[in-house]
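A lone chain, given as structure tokens: the form predicted alone.
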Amino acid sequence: MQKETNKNLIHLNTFGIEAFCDEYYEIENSLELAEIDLSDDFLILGSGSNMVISKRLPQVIHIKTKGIEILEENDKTVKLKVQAGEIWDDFVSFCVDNNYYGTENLSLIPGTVGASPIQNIGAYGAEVKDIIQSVEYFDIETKSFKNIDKKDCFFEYRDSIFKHKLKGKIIVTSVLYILEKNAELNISYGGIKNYFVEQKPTLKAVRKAVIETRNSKLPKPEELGNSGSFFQNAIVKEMKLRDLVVKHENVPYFKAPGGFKIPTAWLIETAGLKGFRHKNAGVYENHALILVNYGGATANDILELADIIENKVFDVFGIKISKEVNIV
């Protein structure tokens, strides 16, 4: 275990935020956790994706636990257990170099493998809930490593039970997969759809497909700062529907639990904001979902920015939008 006083954040967090700590922890065995006398307010720490860090913390715990291991398999499926601090991408490249299903629509999603399930991480018409069967997390009263099944995970859209009842309460070691040998893949996404056309889908392209369709149109950390989507994509009553479509012809929705989903993105552009700047924070030119840091952006600024684009959604189409990112 490796640990250093008032580490400046900056290059762990992908918003590029310069942000420090009092104590900064790094793991590479879960075992070292139960060595720590954690404060009432830390910060675990992955690949620092999906994140506002917006005022000085007391305490950081990186988790930087690696390893892949086959529990079972069989002609059908294979289980693997996943250490959090996998990168999410390569345990997708993992996956699909294995011939293993159920991971390629997911990505190039930034993060470890640890915060998939408490994000409940999806795209392109999948999410990890389908694939998780249980979580391993380590209990910070008991200082125990205790398993969560998945139905005792409550996974709904960007949502779990991790964000809720057990916040702050425990720290997620490793992540439980099940995964299929031979499945039909979900091409039914737009833009992945248009991909096939005259090509015939497999495992591979599939993953080639979603990469190319990100890269497209989101920017690479390292070039300009961000943290992925910012906000989730708004769901709607089927009343608030109808009106919307009275005024706007073109809305685009999807079926979705508890009513209608609308594209967050296609809500922010109508209203005008993609390329808006504030200070040194803006709306990606080239997707209004994504939140960018052009050089020097403060957690204030990007705070300021989402402030200004919640109320101009509000105002233009009377929908409260949310935030996708962690404010810390």
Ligand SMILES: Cc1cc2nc3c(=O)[nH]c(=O)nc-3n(C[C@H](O)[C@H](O)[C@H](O)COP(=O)(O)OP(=O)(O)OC[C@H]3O[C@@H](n4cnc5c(N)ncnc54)[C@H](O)[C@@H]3O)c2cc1C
Second form
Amino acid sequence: MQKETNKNLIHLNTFGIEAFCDEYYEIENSLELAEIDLSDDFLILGSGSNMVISKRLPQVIHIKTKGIEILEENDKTVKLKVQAGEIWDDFVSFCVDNNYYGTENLSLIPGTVGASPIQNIGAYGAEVKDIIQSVEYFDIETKSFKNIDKKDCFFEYRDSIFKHKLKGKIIVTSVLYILEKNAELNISYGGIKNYFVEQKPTLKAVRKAVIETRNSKLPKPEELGNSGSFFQNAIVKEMKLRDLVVKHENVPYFKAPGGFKIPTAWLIETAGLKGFRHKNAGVYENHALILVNYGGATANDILELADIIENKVFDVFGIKISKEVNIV
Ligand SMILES: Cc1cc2nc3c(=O)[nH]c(=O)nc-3n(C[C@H](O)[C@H](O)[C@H](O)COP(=O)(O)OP(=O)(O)OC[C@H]3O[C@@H](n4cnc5c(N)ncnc54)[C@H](O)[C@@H]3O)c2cc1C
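Got the form predicted alone; could you also share the form predicted together with the ligand?
Full assembly next; the chain just shown is listed first.
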């Protein structure tokens, strides 16, 4: 285990925000977690691609454990135990190279395997909950390793038990995925559908299409600091939707658990804020759901911008939008 003090985290969060921590630990073996005297206010860090660090942190635990292990395999499926510090897209690449189906639509999502169940990462009509069998974690109170079954993780849209009951109490150490060796590819979703008008897709071709689509739409954090979608899509009840359709006949919506999903990008854009800048932060010109750091932005710049957006969307539509990004 490597320990540093007064560490600058600017290169360890994709927003590129300067923030310091008193103690920084790099974990390469999960057993090392038991040796740390954890403070009441510690932060578990993966790739820092879903957070705004808004203050000096007392303790940061950076999970860098590696390993992909085949636990069981038959003609139809394979069970893989993957260490929390593996880079998510390296794991996707491994699966596609080995013809294991299930991760391909989630290609190129930044971050680590250990963070994948936290917000139930999703893209292009797929969610990681569909391939998770169980999650292994380090219980901070008992200093022991435990397993939680998928059904007890309460996975929802960008949500799980890890953001609520178990928040601050556990550290994900590995994830058990179950993947199919031959399955239907899901290419029904938006951007990638257009890739396969004439040709029958292969697993590799779907990964390529997802990567190309993402690269054409999303800013690369190494060029323009960002944390992907800053807000969750809004879910509204039928009454509210009817009211919206009267005032905005072109409002896009999709049936979703709990009501109807309205793309928050549309709400922000229609409220006139696409491309809007506040100090060194701004709403990305090509995608209104993404807030970016134009250089030297502080956490305050970004949080003030988020407030402006939340208030404007509420004023225009009467909808309260929620942040997807963690404010730490
Ligand atoms: C350009 C871009 C595009 C993105 N696109 C998508 C997308 O399409 N879909 C999507 O779902 N997300 C997307 N994201 C968000 C992000 O990639 C995911 O949320 C990812 O899972 C975060 O992983 P991380 O390792 O960077 O987590 P971090 O940002 O390091 O941490 C996020 C949260 O999880 C906690 N955490 C991390 N690791 C652990 C662990 N081992 N145990 C316990 N808690 C932990 C942290 O404490 C923090 O609260 C995008 C981000 C960017 C920058």
